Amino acid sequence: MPDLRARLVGGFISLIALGSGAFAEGIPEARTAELEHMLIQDCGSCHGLTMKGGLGSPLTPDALDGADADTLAYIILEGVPGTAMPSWRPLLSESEALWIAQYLLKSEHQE
């Protein structure tokens, strides 16, 4: 899928240009609790409640090995055309998407 790859690369470059390292900072604790709930309920409805896959790909540490938070945040915000992965941009800010990506990359939330 060359078009998807081009979109992902373009989005990744955009996130870098915006200094994405600071995106996840400053999210209130109450909002992070909402994001964690959303991740489990909404993302889990496709990716599995244990993130081991379902309609969507697995989001386990092994499955995400080598992934980086900026790219995952872009996929969360923009979705993946031609798949069931929707764009979450209407509901999430860039910092919130990056928080979710960073959360997924941490293995301590896994069983």
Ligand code: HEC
The other form holds:
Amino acid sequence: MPDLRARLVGGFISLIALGSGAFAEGIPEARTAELEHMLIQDCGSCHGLTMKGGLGSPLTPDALDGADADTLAYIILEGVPGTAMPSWRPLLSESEALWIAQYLLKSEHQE
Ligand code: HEC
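Having seen the form predicted alone, can you show the form predicted in complex with the named molecule?
Up next: the whole complex, starting with the chain shown before.
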């Protein structure tokens, strides 16, 4: 049933487009791809490849339940003094940190 498959794939792609358009405003798509890569490579080294935690605390939507995106963005930018959580200010703008915070709070990207 190649037809059905094509429709499923098409539906999936429009879902992704919808999903990212809603919260990635102002950040070019090429940059959001880099941010996702960074989350896995850099954040993942402490928080786990699937954000379930490791040296760093779990960052799944469940674990962050109720957290406020602005607060998370602030933590990402400033780090947590006295812990292994570094400041990402040299690498991220405020809107990028907010994008990451909102990304972490969304459950759709989770497998
Ligand atoms: C070197 C290890 C390390 C790396 C790399 C790292 N973190 Fe962390 N992170 C931590 C630790 C440890 C904590 C817990 C700090 C504490 O005890 O409050 C933390 C806490 C956090 C929190 C707060 C979680 C909460 O429940 O309040 C967020 C959000 C966060 N990190 C996001 C990120 C993001 C996004 C990246 C990548 C850009 C990243 N971290 C990279 C170690 C790391």
